[in-house]
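Just the one chain here, laid out as C-alpha cells, in the form predicted on its own.
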Amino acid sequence: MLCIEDLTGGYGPRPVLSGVSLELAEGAALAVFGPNTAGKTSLLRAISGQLPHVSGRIRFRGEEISGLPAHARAALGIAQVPEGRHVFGGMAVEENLLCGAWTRRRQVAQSDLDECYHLFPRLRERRLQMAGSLSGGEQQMVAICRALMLRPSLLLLDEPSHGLAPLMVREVHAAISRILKTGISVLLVEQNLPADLPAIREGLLLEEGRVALAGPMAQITRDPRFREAYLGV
C-alpha cells in the first residue's frame, strides 16, 4: 500500500529526514519510534503532504504521490490525526466529525457518524457539546473519529496517547485494534510502547532522521541499540 524510498526533506535547508525507506502492506500496521527530535512527526507530515522540503519517492496504493498537495493526498484516502488532538473548540463535537469528511460531502450518511459513535460511546452522549471543553481523552476521541470520516484507507496516527491518563491510553489502544480489524492500514508514532496492540507486529526505529532499526516488534525490542536509544538501558 504505501512504499517510501529515499525519503529525505524537512523545513529547511538542513534536512529532518535523510534517506528514510520502509513499506506497509494493505491493512497492515507499523510502529514508529525514537527519541524527541528524531523525525518521527515529520515522516507523518512528508507522507500527508505537509512537510515543505521532500526528496525521494513516496508510493501510495501503486501511484507517485511526491508531487501531490496534502488534500489530494486525503482525497486518495490518507488522514492523518496530528499530536496534540487540534480540535475546534468552538464547534459542536458532531460539526468536528462532519469536517473530517470534507471531501466526500454529498456522500455522508448518519451511518458514517454511528460508527464513531459505536467506537466511542462517550461522543454520542457529548455530540452538540463544544468540543473544546471536552477533557484531553475525549478530544482525542474527536481527532481520530474526524479522521476516520474520511473514510482512509491509511490511517496516520502522531502519539495518540500523549498526555492520557492510563485508563484513557488503555481506551484509546483499544479503538486502534478495532479500527485495524476493519482493514485500514495504520501509521502509529507512539512514545508508549504499544503492549496492548499485539496486531502491531512490525517497528521502525528513527535516530537523527534515520532509519536505525526496522523489522518486526519482537526483534526490535531485544535489540540493545532499542533498549539503549529507547529505553536508556
Contents of the next structure:
Amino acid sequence: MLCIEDLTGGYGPRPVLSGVSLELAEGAALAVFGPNTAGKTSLLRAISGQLPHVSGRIRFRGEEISGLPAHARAALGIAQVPEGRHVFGGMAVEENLLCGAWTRRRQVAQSDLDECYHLFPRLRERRLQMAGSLSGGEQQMVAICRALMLRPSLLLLDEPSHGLAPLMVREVHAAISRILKTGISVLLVEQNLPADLPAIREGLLLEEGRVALAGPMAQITRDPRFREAYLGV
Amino acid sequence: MLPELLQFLQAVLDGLLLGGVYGVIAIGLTLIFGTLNVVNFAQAEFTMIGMYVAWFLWHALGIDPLLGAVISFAAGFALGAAVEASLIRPVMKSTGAAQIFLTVGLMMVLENGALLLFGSDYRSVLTPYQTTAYRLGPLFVSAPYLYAFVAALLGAGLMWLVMMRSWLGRAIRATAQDRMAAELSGINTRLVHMAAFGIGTGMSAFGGGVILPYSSVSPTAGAQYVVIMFLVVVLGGLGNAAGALAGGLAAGVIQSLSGLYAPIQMQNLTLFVLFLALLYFRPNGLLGGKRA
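Next block, the form predicted in complex with the partner chain, ref. the form predicted on its own:
Time for the whole complex; same chain goes first.
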C-alpha cells in the first residue's frame, strides 16, 4: 500500500534522508529504528507531507503523493501521531478528537468517539478537560485517538512511548496491538525496542539517513550491525 | 438622587453603549492575531470600508445602516480574504518587520484609495431614530447608540457561536493552536487562514455599519478607531476574543467618564494614562494573556 523509492530530502540543502526505499503491504506493520538524527522522524514527515525538500517517489495505494500538501494526504487516509504529541492544548479532549475527524465531518458520529473511549477508557473520564492539562501519557492517548478519528488506512506513529512511565508505555503498546488487529497499516518509529509488540514483524534500521538493514524483526535483532548501532554493544 | 451621581451613572451608561461597539470592532483584530499571528495595522480601514458600504446602501437603496451592516460584513469578509490570499500569505514566514510594513502600507493604500474614489467629504445618514432617546428611570438612553450596542453584541455572540460550535470555528482554533497538527488532521490551514482573516476584517466592517447612524464616514474615519482598537485589544489580552469585548466596554466607560471630569481634549489622554498604568501592573492585559 505504501511504496517509497529513492527518497532523498531534508529541511534545507543538506539532505537528512538519502536514497531511502521501503515497501509496506496492506495491513502490515513496520518498525523503524536507528540512533538519534538517523532520519526516522524525517522519514515519517516525508510520508505525511511535512518535510519541505523531498525528491524520489512516494506511492500510496498506487497514487503518487509526493507532490500533495499534508492535508490532502490526510484526506487520502494517512494519519500521523507526531513526535511530542502536539495535542490542541486549549481544547477539550473530545474537541481534539473531533478535530481529527475533520475530513469526515459529515459522517462523524458518537460511535466514533465511543470507540476511542473503549480503546482508552480514561479519556472518557477526561473528555471535557483541556488536553493541555493532561499528563504526558494521557496526551499521547489523545494524539493516537485523534489520528484514529480520521479512519486512516496508514498510521504513522512517531515515538509514542517517548518520555512515558513504564506503565503508560505498556498501555500505549497494548493499544497499538489492538489497532494492528483492525487491519490498519502501521509505521512505528520507536527508541525503545517494542518487545511487547510481537505483531510488528518487519523492521528497518536507519543510519545517517540511509537504510542500513531491512527485513523480518527476528533477523534484524540478531544482526551484529543492529546490536552495535542500536544497543551499543 | 444627587445630580453628580446621576451624571456619573449617565456617563457609565453612555460609555458601555460606546464600548460594546469598540469591542466588536476590535474582535476582528484579536481573531486575526490569534490565528495568523499577524498584527493587522490596516484593520481600522475595514471599519471605514464597512461604513462606506452601509452609507451607499442607505443612499442608493434606503437600507437602514443596521441592516446594511450585514452587507458590510460580507464586503469586509470578501476583501479581507482576498488580501490574505494575495498579500499576507507571502509574508507569513517573513520577519515581523516585513508584516508590519505590509499592513501599515495597506492601511495607507486603503485610506488614500477611499480618498480617490469618494473624495474627502464627510457623509452621514438620516434615520428616523437619530434623535430618539428612551428613558431608563432618571437616565436617558440614546436610540442609535443603543441599537448599535445591541447589534454589536449580537454580532459578537454570533461569532462566538461560530468559533465554539461549528466545524469551521473548531478548525480555526486548531490551526491557531498548532498549525502542523491541524494540517496532519486534514485541515487545509491556508483556507482556514483566509477564512479567519476574512471573518476578522468582516467583524470590523460590521462594526463600521452599525455606528453609521451616530457618526459620519470619510476616508480618515479609520484613523479615529485605529488607536482605540489596539488599546482595547491590548487591554483584553491580544488574541483573546472575550477580552476584546471586556476591553471595549472598559475603554468606552473610561473615555466617557473622563469626558465628564476632564476637558474634552483630555479624553484620550486619560485613556492612555490608564492604559500605560494597566500595562505596567498587568502586562498580559485585564484577563491575562490566554489565547482564545
